[in-house]
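A lone chain, given as structure tokens: the form predicted on its own.
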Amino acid sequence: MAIPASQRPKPFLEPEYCKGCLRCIDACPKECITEGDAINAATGLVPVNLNLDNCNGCQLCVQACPEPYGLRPQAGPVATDAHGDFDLEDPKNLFGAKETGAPVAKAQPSEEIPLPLGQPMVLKGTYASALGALLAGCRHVFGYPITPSTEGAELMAKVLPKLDGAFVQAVSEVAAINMMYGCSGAGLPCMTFTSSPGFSLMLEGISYMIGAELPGVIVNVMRGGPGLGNIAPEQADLKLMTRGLGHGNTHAIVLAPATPQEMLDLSRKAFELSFKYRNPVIIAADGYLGQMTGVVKLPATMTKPGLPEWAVWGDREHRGNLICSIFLSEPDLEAHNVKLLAKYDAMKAEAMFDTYRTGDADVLLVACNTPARMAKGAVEDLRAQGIKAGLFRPITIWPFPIEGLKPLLPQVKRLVMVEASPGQLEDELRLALSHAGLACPPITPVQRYGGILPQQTEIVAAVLKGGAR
């Protein structure tokens, strides 16, 4: 039975959710709404004006607004939250949670087992990198191929079908870290190798990670920049794996091998902290560490992975487990964004570093990566001219392990800052020395661009000249 004209809501008018579109009129068949003439204060927006003499309460403008709240039928209040805001909920709210009948997922732990004892192997670093994802029990890798990383994918496409694994090629850098959400939120370990301009494209892929509380293992073989630069090393990829992982509020445990071993060791070691985390580990090399060869012994372990109890699985045991960054309520993501800032704290128990004859040492080197070895030399050299000088090498620049080098720094005279880069280490140097307090010693810079590193010889002339800042 229709309801008679009379009977019918009449539309009414919030001026403030109005934003003047005028769909409203074009739907109105009683020309009730016109254009208004009138700014309102508080949007800075003209809302429209409604003459109802003739309205048959149609509820077509009602319909045409896409305002939720713009234009409502005159009859009942609309709920409003203590400040006079409209109530929107998210509609995992707003509907409850679902119900599955399915057990809480349990998490089935990985397992370490035993590896016969070989003879050690001549590897370059991108491989050994790509053997120490696969004794983490790594077999999903997907990447797209950047010189000079592409060797490591390269050995992962050739081994993983042999080990019932997977390497997908993807059709750009953007789709390979899309592909490891999807793959990671399965619960499977997974990685890439990318170098510079292809990490850029990754990084709003890894923010998304990052949000969604997902492992990842990314290798980073740093080559010339910016722009397309040069295949040559580099390190001055720091600032975006330390400070500029995507949009947000964004960290992730960033890994500086120096060595061929260490880029299996590390490899290796970015898996365990990635899914103790449930966070993307970066691996930080330098295009001549991916390339160069060196002496690489087996661990006495491998993995077998286990499965998370978080992990989307799809059986009926994991049915409830939801992968996603998204919090439709702000305060629903203020309270994502201090969980992850507590797990970021939590972080920095793991800072890693190494020291070189540091014991006396009133000349401190700070390095990493392949500079590190040259700086290493270059201790030799200067210890051999009757100067104390040692090195300090950061295996985690992020966070960087500034509780080591506080107990050497009452008798360090002079820091000497040796990297690839226009002092992006030394950036993340002197941030923790300000985060904790302590006062930052003078400062020799020794700086190469442009896929060129400092050598022995320009450290030690560095340090012999002095100039520090």
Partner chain sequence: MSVFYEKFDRHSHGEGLKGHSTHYCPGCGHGIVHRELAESIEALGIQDRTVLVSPVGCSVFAYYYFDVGNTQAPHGRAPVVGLGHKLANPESIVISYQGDGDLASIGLAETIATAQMGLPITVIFINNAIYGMTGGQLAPTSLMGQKTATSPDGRNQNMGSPIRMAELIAQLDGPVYVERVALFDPKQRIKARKAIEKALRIQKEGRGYAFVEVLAECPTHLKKSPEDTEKWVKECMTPIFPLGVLKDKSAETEPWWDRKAPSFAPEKVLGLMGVDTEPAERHAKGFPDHFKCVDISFKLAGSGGDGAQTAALLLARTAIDEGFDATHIPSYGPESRGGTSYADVHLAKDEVLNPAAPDPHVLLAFNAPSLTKFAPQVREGGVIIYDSTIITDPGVLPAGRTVYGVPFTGIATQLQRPMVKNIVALGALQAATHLFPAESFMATLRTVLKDKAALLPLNEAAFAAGQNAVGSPVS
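Alternative state: the form predicted in complex with its partner chain, after the form predicted on its own:
No partners, no molecules, just the chain.
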């Protein structure tokens, strides 16, 4: 039923909130609004004049006004003088002091559910990683097919619908990482499987996730590059993952598994770390590890994720939240960076490593991922030939586990860096040594590129030949 004109609210306007665009003038059928003639001292703009004698309360002027607190219908009597002019009241009285009417959200904690005792499984690396994610409570996976990572996504595509989760094959890696940005912004664990060229495409999104402090797990099954390269294993994205996660001041924990078992364990761990720090975590795998089948034992529990207090979930409790990486004012953005830096610093406590026969080793092999296994084999061969060799295997590539390396250094005469990249792991090690104020022992590099991993025999030969730089 139409409200009679006399009872419809008439508009009112705080001149300070009028930008003088004049869009309301044309809108008014009764010519109640006219162009102003005086500059408002507070805004430097010229607000319109209202003369509401003929006003019928049609609200067309209100609908034309682009300012939320510009023209508005009067709610109850508003003190005006004869010309409909207002004095600027304290906005606190006029609008209320608070920003949002939403309550302050509380974190809903995650739960650990006991798993029945399962027999060891025989799984390939990508599957083990997928299982690790499922056991970490991940039910949302976004991906784009790329060899040699796709099988992880394929498994998720099969399993997730049956668990009422979601697997989405995105239009590109760019879209996939941004679906993660959304899902993670809603507070849920989510992940993607990708490989080097796809990982490159995700860097923009990863920078945004770090900036907006969003968790999420990215499994990068590294393949040969640069460019399209090939689909064989390489480790030449280590630099990108440790030093180049998109633009800006970014870092993320980078985990480097070496066995299918670790693909499960570290994938699971990645979610925990990712939520602990509100930061993405990268699993750096190589093409061999993605495809490699091995024995995988199950953990004792599975995680049922809760909902963090910062989530933009889409309910009343979380309505006041914002996911965002913009800080327009420089001091604000500097403060945000300082906060991120403190977080990166705290992540150093998560450094992980493994050692093999390092007790008396004076030749220390350093390697991660599958090459660490070739190196392990080489340690045995070298020991059989009377050389006191050992293996130091960083499990976190960033932060580099320098504290684990430090106690071994006094006895070490030579480091042997075994990697399928032109020294990207070596660069991390050198940086870590330098930051720790430690001298770098002579280094013998054993490197292969283009999809070929250094083989055990090459490693042994390089050590026997000697020579370092």
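Since this is a predicted model, take the numbers as computed values, not measurements. Throughout, rigid core stands for the largest set of C-alpha atoms superposing within 1.5 Å between the two forms. Positions refer to the first chain, counted from 1.
Shown in the overlay between the two forms, fitted on the rigid core, is a CA shift at residue 21 of 2 Å or greater.
In the core-superposed comparison between the two forms, residue 11 has its Cα shifted by at least 2 Å.
A displacement of 2 angstroms or greater separates the C-alpha positions of residue 39 between the two forms, with the rigid core held in common.
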